[in-house]
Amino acid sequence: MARKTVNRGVRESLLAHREALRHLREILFANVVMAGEIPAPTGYERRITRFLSDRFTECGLDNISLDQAGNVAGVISGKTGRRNLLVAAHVDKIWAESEDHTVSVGVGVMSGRGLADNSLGVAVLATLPLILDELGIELDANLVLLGTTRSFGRGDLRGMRFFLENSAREIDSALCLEGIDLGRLSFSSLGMARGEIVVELTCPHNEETSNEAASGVIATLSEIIGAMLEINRRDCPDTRILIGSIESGSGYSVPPGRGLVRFEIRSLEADRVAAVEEELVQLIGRFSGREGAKVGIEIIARRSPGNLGIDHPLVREAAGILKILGVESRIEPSVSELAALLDRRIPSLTLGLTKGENRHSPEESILLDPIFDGLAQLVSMLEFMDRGDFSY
């Protein structure tokens, strides 16, 4: 009966939070469009930063920083401040200072570049204070809020690195925030190795010389791939080759004389990582060696595989607000920055915030509505979190 009338009262005070966030309604949407017509690409984080420092400043925040990394920092000192809780979110973005930004506004809808990844994940971070304010939650740890910069690409979460190695604040458990999708529950990181395999010819091009050079670079790239892939059909199911991006030429009748394939190994194996990079150096050693071409790899980031385990407490609330909000929980590994904090035996957990489609392209859009699902389970773990004390 004792655990039937708790059950209750989470169900009843999730429910009530859910509702009750209605009211920053035009607040929140505000910080998410304007968060979302702010270039951000990787290394050139500092006009979002801003607008996150100005939010937290508005907030009274305590401690408001921006480290050498260009991470932006701002705190909710607790009743006691014995412990520090981190919430986080990267707020770089994978499309370019030129591409056009503008976010469309609709009936229960938003669309634009990185609204999913991540610009609502930065909206979620300069609303909360006054999202635990409406709700009138004063924890007794510290909150520690962080935009963290260099998630993507060449970055290899550079942000969250130098955070954690230079913060003088012990942090004992952390959320990560995604813009989606509702539902996700990531607790482990997958070991990865991301990279760019490059082919150039070295012959000028002339007309003499134009269809040896197209079929040489469409050849080799080609080649290349079907190798990437044939090792894909022959290993282990936990262990693949993401072929994220190809690029080759630039119109119809001029023979491209470069190509680039962007790719990630991921494995719940360190050594199974490790094994599929040493062959790709040594299938792009054979390939080099080529006539005409210059092929080359290079490995731009790393991930060591971590896992909180699905027993752990944090894992287990999650579930269990989705649950009771009637939100299908998946299960779904993480190469962002839960990985570094893992790394460091921090328990810690991403969380998407709405449902949305099409990330990572131009129509890439969120539903409105779930957002206050995302936020009723945001609170509810930030509560649970500051009652416990977890270990790794």
Second form
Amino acid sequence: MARKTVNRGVRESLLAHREALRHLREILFANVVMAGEIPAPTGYERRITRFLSDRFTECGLDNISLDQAGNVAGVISGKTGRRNLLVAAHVDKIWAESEDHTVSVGVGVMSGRGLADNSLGVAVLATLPLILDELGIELDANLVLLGTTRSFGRGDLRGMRFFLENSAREIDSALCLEGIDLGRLSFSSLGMARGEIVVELTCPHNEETSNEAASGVIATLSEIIGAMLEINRRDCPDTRILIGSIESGSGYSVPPGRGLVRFEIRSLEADRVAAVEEELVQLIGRFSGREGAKVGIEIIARRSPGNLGIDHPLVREAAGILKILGVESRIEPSVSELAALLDRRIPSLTLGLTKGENRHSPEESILLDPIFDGLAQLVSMLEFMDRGDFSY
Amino acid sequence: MPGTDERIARWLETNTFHHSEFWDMQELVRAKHEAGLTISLCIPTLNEETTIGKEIIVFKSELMDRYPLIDEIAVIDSGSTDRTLEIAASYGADTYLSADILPEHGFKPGKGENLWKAIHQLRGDIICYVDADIKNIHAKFASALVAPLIYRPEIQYVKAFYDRPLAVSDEVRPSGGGRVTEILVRPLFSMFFPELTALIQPLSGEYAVRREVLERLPFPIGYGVETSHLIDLYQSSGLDAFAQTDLDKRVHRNQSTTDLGKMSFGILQSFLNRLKTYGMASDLPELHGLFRQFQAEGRRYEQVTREIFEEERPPMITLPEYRERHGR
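With the form predicted alone done, generate the form predicted in complex with its partner chain in the same format.
Let us now look at the entire complex, which starts with that chain.
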């Protein structure tokens, strides 16, 4: 009976939050538009962190700072300030500065490059002080709002890692915000090794270079990819090599002098990632002995696997909130900022804020109405984290 | 008395602003309240569903919710067949069909018609017009245009301009005006109203004007509305009634050369009519209203004609309905 009463209280509060937050609709949506139209390729995030810092200043946050890694942070001081909660969103996007970042707004939907990953996350971070204010919520703990840089590719979570290594505040628990997908429940991080394989002709292509030798770049790339797929076929399904992109050549008739494969090895087991990485290094060693071409492999980013566990109070609460909101939860391991937090044994989750589609395509889009479910989930999680006294 | 060059130089010094001069929104809102002004934002539309939602969201958030600078945002539509009005209304704009405003005066298709009817429908002491096709919308597209009117009571009419002249390889680009401005309007102004050449983008669709000025201007309903405003206000009040604000950059859809030809035809009609009105070209013959363009298919050339007649609406102050609604 007592449990039912508690559930009813949480349910009423969640649904009340969701409705009350609609008052901030235009401010939130405008933040999405503005964050969405600022180009922010990895390593060039200055304009977007400036945007966040301006928003934090307007909201009167304490200790607004830009650190050496380019991260921007602001603090909402808690009533007691004995604990520190973190809400983070990575500010970088996969898109180059030169791409069209125009955002289009339709009825109930916005579309444009990088909206789901991660302009919506940035916009919610920028609006969070107003959200808490609108709901009259004052936390006991200090709330650190953090826009992290250098998340993607060679960035290798450098922003989040730098913050965790250098922050004067010890973080008790954290939430990472991603635009999509509402319902995702990420409480574990995959082991991962991210790398590049490069095939190059040892002498430049010219009239004397035979077409066979020059075409060797493509042929060698094909063989390497074939061998990688063979490893996938042979290995257990929990360990995969993902081939993310292949680059070579620029036309129809000129054989390329260079080729590149970008890949990630992902596994729930750290030693399997290391074993597959070693196998790839040996594979590349066999190719590098061939005449006329140089083949190399470079690992540019690594993650250790981590897992908060499905029975952790943070995970159970998040699943319960989604159920009340009528959103189906989906367990989804992460390779983003969550990995750096779990590495340090900080109880953390990654939450999705709305539904969307075409992630990482020029037509990336997000639905607007479900954002209010995402916000209600976020606020309720913060209230829970503020009350909670749990460890990793 | 100083010559034209000196007057233009002085005006550029005192009446040309950059939007960054008005960064302090709290101060701007305070000054607006102190001056006792109300401000209406008007967006004239015809099938603008791809950009209208974003404009409304940004203006409402930044200039109504965060900083209460604008008192109303209105979309006045010429009869869109897409979802323009639905989208605008869903994000909180007041939406009107131009044909429903002053219905006893009928409806004429054209942007100038929407701008004219806005004077009757909207309540503000200042009306800020912003086109609906801006892709890189920002609050400054309205705030930096109304700011000179709030801070400087003698200024009546503020125009936007974009893309400042840039020094490139020791050459200075003459101005950031569009093609019709540089090929048609600037040469005409240079000949007949040289001081108006100081306006870098006389045709820009973004401008803010005091009601007491707007209500006394006749309104061509088509392409000539901006040019006529400039000439009429210049004739009555001189260059010092104007100001302009640099908004840096405006991204919008590009118009075809054919469309620019029609636009030029309409502007020229209004311009020549103004010359007649002010006795500057009394011997002009009656103007043809048929614009002729040609298209070729192989060696066959086909004439494409379109009748463009720059009909004008009278000054709003002459309408009893307006005087009653606004207590004039």
